[in-house]
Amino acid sequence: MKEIIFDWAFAWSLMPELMGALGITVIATVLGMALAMVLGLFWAVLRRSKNPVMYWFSTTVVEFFRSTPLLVQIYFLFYVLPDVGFRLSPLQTGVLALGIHYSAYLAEVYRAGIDSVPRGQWEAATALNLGKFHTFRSIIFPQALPPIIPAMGNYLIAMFKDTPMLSAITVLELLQTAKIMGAESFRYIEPLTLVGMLFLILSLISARMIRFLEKRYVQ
């Protein structure tokens, strides 16, 4: 049986290129999460609308993206959108796919947070003759946000770990770069081990940030 030896010198030589790929992974995650947070709030607000068309539309969108695989959505956006004249780079497509997919989950998180605000808060704002937008922005949303921070943090970490799927559309993120390195050198243990360590480190950092936000805002 061939002995497996981890070559630290070789591993160290891979770090510059892996760190560049890590930057792509982080960018895709941060931009995807930002998009998901905005769209998720949009879907959540529409689902509270008394307009049946808006309610039906938002519910359909949320259920569709929650019920179909992320990889299928990535392929669809990358290969179908150009046929209708909407062209994006692989990274832009990946960010869009991550954002839309996770917005469906965050919509439910937002909905739960908004529903947790006592109805008396809405009634008090109405009694003070405050507009719906001002009421939501200044009274309801600030109270709904703290309870949903843990769930949003979990989805951030989940999105970070889903970025390797973007390699399916040629995005040279962390894992895809490591696979290319392994194919070129015929050594996979070093690049894949480093990838696992980098994912672990960033996941732990993200978890610490989430716990800090919980202590800061969750009472």
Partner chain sequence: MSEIFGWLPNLLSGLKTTLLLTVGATFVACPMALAAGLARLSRNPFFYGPAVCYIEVFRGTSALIQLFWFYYVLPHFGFQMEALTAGILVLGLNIGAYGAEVVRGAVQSVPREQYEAAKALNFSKMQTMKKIILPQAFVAILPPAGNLLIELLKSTALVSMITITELTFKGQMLRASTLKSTEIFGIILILYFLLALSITHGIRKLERRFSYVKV
Given for the second form:
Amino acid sequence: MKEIIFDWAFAWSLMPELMGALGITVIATVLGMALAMVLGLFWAVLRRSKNPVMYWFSTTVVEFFRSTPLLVQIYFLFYVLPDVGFRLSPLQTGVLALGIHYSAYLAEVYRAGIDSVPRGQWEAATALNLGKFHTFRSIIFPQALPPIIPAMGNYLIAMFKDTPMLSAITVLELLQTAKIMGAESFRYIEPLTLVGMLFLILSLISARMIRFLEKRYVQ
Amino acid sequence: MSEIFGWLPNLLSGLKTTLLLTVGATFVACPMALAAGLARLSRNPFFYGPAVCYIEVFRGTSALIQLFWFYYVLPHFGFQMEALTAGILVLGLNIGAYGAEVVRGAVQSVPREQYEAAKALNFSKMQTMKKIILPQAFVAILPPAGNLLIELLKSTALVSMITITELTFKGQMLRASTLKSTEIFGIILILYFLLALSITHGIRKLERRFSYVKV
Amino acid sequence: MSNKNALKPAIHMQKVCKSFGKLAVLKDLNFEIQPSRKVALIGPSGSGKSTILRILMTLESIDSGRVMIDEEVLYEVKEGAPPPHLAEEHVSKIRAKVGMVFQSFNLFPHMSVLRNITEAPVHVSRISKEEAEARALEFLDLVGLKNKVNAYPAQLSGGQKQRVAIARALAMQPRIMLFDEITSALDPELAAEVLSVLRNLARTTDMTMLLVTHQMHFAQEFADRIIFMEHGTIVEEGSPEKIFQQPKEERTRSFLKTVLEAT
Ligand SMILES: Nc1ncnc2c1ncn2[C@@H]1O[C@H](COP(=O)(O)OP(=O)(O)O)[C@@H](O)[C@H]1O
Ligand SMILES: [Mg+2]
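Having seen the form predicted alone, can you show the form predicted in complex with the partner chain?
Now the full complex is given, and it begins with the chain already shown.
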């Protein structure tokens, strides 16, 4: 048996296409994160509402999004949206699913950040007769930000690692591309290993960066 | 409505496989998390070296890619395994890596004074770990372990992509034959949600049972 | 027991040096304590009192010098030489003679009071569970907490926690007991109940006791010898009468003046 186990030349020839796929992966992550940040803030604000219906609704929705599989949510959007008249590309559907799923996690992040600001700060601001909005923007938010930033970074990495699920709806991100390469060449070792390595390297680097942010902001 | 009853046998058999995957992977994850978490704290490079590699590789790559790698690539190295085995193994190893960090954090959260008190009473290192540190760490482990268990449950959906006929796979099949996407995926999402809720509930019960701050 | 052979100190420290990084905490420290003596260690905070106790309990190592417990070497380090590796078995044998009560109690929060006290006797000294429990009840009685056997540490007041900690240390039947500011985390009235337990103990046992305290009145009635230290060296030692009524050293006088004024 003189078969080559890992064919470096073949692996090398795959790189340009994989880099293109990495671009799609990064786009999906960035857009998904942007959506999650906005939507998450929306949930977080609803959850602070004094109206019990709003509170219950937002809590349940967040809980639901968070504790059901992203993959099934992707399928749901992919198959149900066209039925009700929304025609989105697979990538758009994927970004929507990522954004919705992670908005639930980010709602928690915002909440924890805001809760980490001592009550006395609200009270001091009230005593100074600052308006509610002003209090939030200039007193609470700047203090809530430091713990929020690294936590957000962690979810950014988590989302990045979840993008391979978009392969299930034919988005040409890294995993889907690797699968196609494997099917065409009957060699799965190189594409799958390369994709794994790419993820590993990128998440290690970003984890480092987040640890740096943590050191800088959380004290 | 009656249509839904027609789907039930399929959904239930999928649910059974999902539960099997969750329980099986938990049995892989727990010992891995404990061993790697403790090894990570050791000063001996023969222990922490492999632990760091395991933790970083499984947390640094994505579960789905690990699944494909185990299923499509490992056979080239002579490790042939069934899809279900690969699924349980990968999901367990993946969550175990996250669990290792939880274990490490929990053990580190036990104050140094507890080690000192144990030493003053002449407990051996082993006894100190087993009787003093780990029981206290356990209480700190429970809540994050509950979250990880839910992550694990969610990740079982991934194995539908290597042809394991669990809940999500059954859903795909039913959708293909009936085209009732909303109902089918709606039901499946609710089933997952209920499972997750019961996990949360169970963990909360355990927390109450084991919390020692009985005031 | 009448083993009051003055030639056999229970604790013997010779030329002990210890530093944390650049900070020299103990500088060439020498002292010995005869068996059954009750000694109070006083001095400003940061002078190295806790470090001495922690070395005797093997919670810290030394940089150079020799530490002996009951004539057996616990640590012996030549200056500049790497610390010799002591067999855990040997250290453990010596450690069994020493018990310690900490400022912050350090009870095991996940165990009931009874198990806090019996765990080490059962698993370290390997006496039977029944015997350990019977003994635990005796010690709990001694510290006045027999009614708390089944309580958990979180349910106790600070004073009660500290009394359980004393019972826990006593249950290992050490020959030497170390107390490190065991009342300084407590309110005065809770401290009083702990001190009264300690006073009793000092009168009724022949254990060697080394106590660090900031309460000079208590030191005076508890101890038969006082050691005053500052900046990692012993400044003066002697009977309570001598130290408190006619201290020789200026530094002792000014320390006592500050402490007594503060209280
Ligand atoms: N683990 C340690 N690391 C660094 N410095 C320490 C450590 N333990 C004690 N020190 C320092 O050593 C000095 C003596 O401490 P200690 O023995 O606790 O003094 P005392 O009990 O008399 O107040 C203090 O300055 C203290 O800050
Ligand atoms: Mg001290």
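Numbering follows the first chain given and starts at 1. All of these numbers come straight from a predicted model, not from anything done at the bench. Heads up, when I say rigid core I mean the largest set of C-alphas that superpose within 1.5 Å between the two forms.
Enquirer: Fitting the rigid core first, would the Cα of residue 130 be found 2 Å or more away between these two forms?
Expert: Yes; residue 130 is a residue whose C-alpha shifts (by 2 Å or more) between these two forms when the cores are overlaid.
Enquirer: Rigid core fitted, then: does residue 54 show a CA shift of 2 angstroms or greater between these two forms?
Expert: Shift at residue 54: 2 Å or more after core fit.
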